[in-house]
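A single chain comes next, written as C-alpha cells; it is the form predicted on its own.
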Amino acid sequence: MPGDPATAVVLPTTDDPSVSAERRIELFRVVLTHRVMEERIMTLYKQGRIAGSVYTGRGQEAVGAGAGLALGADDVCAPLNREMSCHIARGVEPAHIFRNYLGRATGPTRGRDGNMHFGVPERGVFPLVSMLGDLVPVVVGAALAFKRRGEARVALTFFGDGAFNCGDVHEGLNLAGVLNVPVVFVAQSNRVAYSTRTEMAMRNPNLSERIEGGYAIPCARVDGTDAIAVHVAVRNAVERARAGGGPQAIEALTVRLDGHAAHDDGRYMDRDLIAEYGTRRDPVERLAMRLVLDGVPRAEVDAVRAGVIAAVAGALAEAESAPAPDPADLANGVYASPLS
C-alpha cells in the first residue's frame, strides 16, 4: 500500500482529479528530463566543454513543465533561462538543446551561442532575450496580433521577482490590461534576484497583490514546486484568456536551489530554505510520490526514470557527434544582406 502523505519525507503534489493519470506521468517525465539534462550540462560546463554560461532551473522545473503542458498547439510562449522544461513540454528535442550548449553547427544558433538563448518557431517558442523582463511586451504584442486577427490563441511568458522591478514588465502588464489581450504571465517568486534577496528590493514582495491591485489582472498564487498545482492554475488561466477574459497571471512560489549561474556558488542564499525545498519540496520527487500514491507501481516509476536517463544520454551522444561550425560562415545570418 502507498505510504501516508502526512508522514512522507517528500511532500506529494496536489491530487487534482481534473489532471489525468496520463498527464501526471507526462509532467513527471518532463520535469525529470529537465533535471537530468541540466545535471549533464553542469558536468559538461565543469569539463570546459561549454563556452557559454549555464543558468540552471533546479528546484523550478515544475513551473515550466506545468505551464508548457497547459498551452494549446497553436499558442506561443517565451521561456527564460530556467524554463528548459517549458521547451521540453512544447516538444523541443533534448538533442536540439544539447547542440546549442555544445555550439554545434546544427544547433538552433549554429554555434553562435552556448546556452538557452534560442527559439523554436515551429513549436511556438520565442527566443530568449538576456535582459529579463523584456519579453513581457513582446508576448503582449503577440497576444494583440491574435486578438486583432480574431484567432483563439494565447501568448505566455515568465518573469521572476527580480524582473518585476524592471520597467518593461510594468509597461507590458499595463498595456495588456488596457488592450484586454489573451496573454498569461507566470511570475516565478524564487526569493532572490541574482544575489539580492527579494525582501531587500521590495516593500511588498507579494506579486499577486501588486499585479491584481496595480493592473486589475487576476493572479492566482500557487506552490511552484507542485507541478500539478501549477498546471491546473495555468490551464485555467489559459482557458479564461482564450475565452476573452483578458490577461491572466500566476505567481509560482519557489526557491532557486543554485546560484545565479554555474560560476556562482550561491553563498548569499537562505540555507534553511534550500534544505527544505531541496528535499521535501523537490519538484521531481513530489511528482514521483504522487504517482506512487495514485497506485502506480514503484517499478513503473523507476522505469520512467530509467527511460528518461537513457533518452538524455542518447540525445547528448547525438549532439556530441554533430559537426562544429565552419568559421567561414560566422557572418552568415547576422546581417540582412551578405557582406561585400
Given for the second form:
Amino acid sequence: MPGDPATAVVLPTTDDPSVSAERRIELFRVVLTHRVMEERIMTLYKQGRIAGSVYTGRGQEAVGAGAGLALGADDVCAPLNREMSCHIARGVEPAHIFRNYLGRATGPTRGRDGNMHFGVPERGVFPLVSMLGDLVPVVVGAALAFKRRGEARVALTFFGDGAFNCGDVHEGLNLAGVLNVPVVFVAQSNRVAYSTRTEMAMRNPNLSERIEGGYAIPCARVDGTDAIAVHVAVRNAVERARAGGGPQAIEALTVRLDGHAAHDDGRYMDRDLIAEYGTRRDPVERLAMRLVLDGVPRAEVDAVRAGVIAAVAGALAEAESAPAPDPADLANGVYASPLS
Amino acid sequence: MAAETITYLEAIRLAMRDAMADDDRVFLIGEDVGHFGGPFGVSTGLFDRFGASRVIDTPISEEGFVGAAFGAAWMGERPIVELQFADFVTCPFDAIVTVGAKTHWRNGIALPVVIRLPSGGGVRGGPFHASSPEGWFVGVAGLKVVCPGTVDDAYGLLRAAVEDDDPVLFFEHKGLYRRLRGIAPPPSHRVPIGRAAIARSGTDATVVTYGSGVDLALRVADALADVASIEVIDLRTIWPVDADTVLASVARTSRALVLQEASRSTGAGDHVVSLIAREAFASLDAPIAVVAPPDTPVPYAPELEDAYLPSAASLRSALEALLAW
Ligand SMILES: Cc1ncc(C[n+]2csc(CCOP(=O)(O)OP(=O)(O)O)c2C)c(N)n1
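What about the form predicted together with its partner chain, after the form predicted on its own?
Following is the full complex, with the preceding chain placed first.
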C-alpha cells in the first residue's frame, strides 16, 4: 500500500530540517495536483476533448514544485512542458491551466495556444516557446533588468538534457556568467529527448560538471524525484543569486515516465529505469512516505489527497464551462501599440 | 488488378528510399529519424534498411546539423535534412540564408542539400507546430523552395531536389501526409524544379496555389463546374516561380485568384500578385484576388484555427466575387 512504512517499497524523500512541516505538505499538494491534473488531461485527450498534443511530466513533478516554491512573489520564471507544478507552485489556478488545454477564451492564451504553451504574466511566468533553448537567454535578460535596477529579484528557467545541445542554452549560460546576473537554471536530466537517449546525444552527459567546468556557474546535482532535496537546492541557489552571487544552477536527475507526448508510447525507454522510477522513486509517493514518517496522521495525508482530487475536478468543471474563443478577436493584440 | 496506392507521406519515404538506394552520397540526418522513424514516421524503416551511417540521429542542434549538411555537401555528399517541424526553421535560418544561399554565387561551390520541413495547419498545433513559413525564403537568391500538393509531386519533387545541385527547401504539408492517396510513381518519376503544373484546365478564372491549396482549389473548382470553368495552377516550386505558366494562364482567363495557407502577407502569394500586376495587367478583367489567413500566428483552438485557415466556403465566395466582376 503506498505510503505505508510497514510495506514500504517507496524511498522517502530526504528529511531536511530546514523544510517546515507546512512546506512539506505544500510540496505534496503541488506535486499531487500536477499528477492528478495530467491524469485528467490524458483522459480528455483520449476522449478527443483536447485537440493537438499533450506532454506530461509524470515522474518529474517534484522538480517544478521544489523550484516554484523556492521563488519569492516578485521573482519570475519560465517553466516548460514538464513543469506544470511550477505554475501551480506560483499560484496559477488549475482552472486557468485547464482552460489553456481546452482552448477557452478566458484561458491564459485565449485559445491562441494550447497545452503547456502559456505564460501567466500576473504570476511572473513567461510563456513557453517551443523552440528549445530560446528561453534561457530570455531569463538572463530578465535578471539583467533586476541587476540594473538594483532589485533583489531572481529569474529562473528550466531546460532538458536534450535542450542542452542547443546553442541558445550555451549562449545564455555564458552571458549569465559574464553579466553576473541573478538567474537560476534548473536542468531537467530525465535521460531522454523524444526518442533519443541522452548518452547518444552528448559525450559527457554530466550536465552539472559541464555547467561548472564550462561556465564557472555553481551547479548542484540532486535527485529530482525528491521534492525536498530539489526545494532545498533551488532555495539555496535562489538565495545566493539574490544576494549577488551571480548565476546558479541545479541539475535534477529524473526519468521521463511517459512517452514524449500522448501519441508516443515510449517503447524505446529503458524498462528497468521506468520500473524503478515509477515505483520506488515516484515523486508523489516519496513525499507521502515522508509525511507518514514525519508522523503526519494517515487521515491527514488522505485528506490532502481527497482535497486535491476534488479541487482538480472542480477546476476542470469550471474550465469546461468557460466560453470558446471568438474568431473575430483573432487579430487583436498582434501589436502592443497598434498603428491607428 | 488495381494499382497500388500510397499516401503523400509514403511517397516521401519512398523517394528517400529510392534516392538512397540509387546514390551512396545521399543520407538522411535529423532528430529521432533513426530507429524511431521521425515524429511523423516519415523515415520508418530506412534505418533498418540503410543503417546508422546513412540515417543519422542528431542531438537537438538544428543550427549544428544544418550547417554540417552544407559542409558534407561541399565534400560531395548529398544530404537530406529533416526538421521535426517547419516552425523550427527559425533556428537554422542563418545557416540556410547565409551559408546555403550565398556560397555558390560567391565562390562557385555547389551545396546540394535538401531540407525537409513538415509544415501546415489543421492539426491543432498552434503557433509553433502549424506554421507555413515557406514565404520567408521566397526571394532569397540561391535557394529553391518546393511545396508538393500531390502524391505524385511529393515523390517526383523530392527525387528532383536530391539530384539538384542547389539547396532545396522541401515543404511537406502535415495535413496531407495521410489524407492524400495516389498511385505509387515509378522510380524514374521526376518533377522538374521551377515548373508549375496546370492541375485543372479552365477558361473563366485562374486559381494560383500550392501545397494544401491544390486539393482545396480542385474541390471548389469541381463544385463550381456548372457555373464557371476554373483553371488551377499548382506552382509546385514557389521560388523561383514559373512566371510563364502563370502568365499564360492569366492571359487565357483574364481573372486571377491567389490562394495560400501561409498568412496573408507572407509566402508566395504577394510575389505572384506582383508578377501578374506587372506582367499581365492588360489582360485582367478584375483586380487580383487573394484568399489567405489573416496576418497572425496560427491559432490553436479548433474554433479559431478553422476560421483562420482557407476553407472551401471562403474560396468559393472569393471566386464568385471574382467572376462577378
Ligand atoms: C529547436 C527545437 N527542435 C526540436 C524540437 C522538438 N522537440 C520538442 S521537445 C523535444 C525533446 C526535448 O528533450 P529535453 O530537452 O531533454 O526535454 P524533455 O522532453 O526530455 O523534457 C524535441 C526534440 C523543439 N521543440 N525545438
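Nothing here was measured: the structure is a model prediction, and the numbers come from that model. C-alpha atoms forming the largest set that superposes within 1.5 Å between two forms make up the rigid core. Numbering follows the first chain given and starts at 1.
- With the core held fixed, residue 21 shows a CA shift below 2 Å between these two forms.
- Once the cores line up, the CA of residue 317 ends up less than 2 angstroms apart between these two forms.
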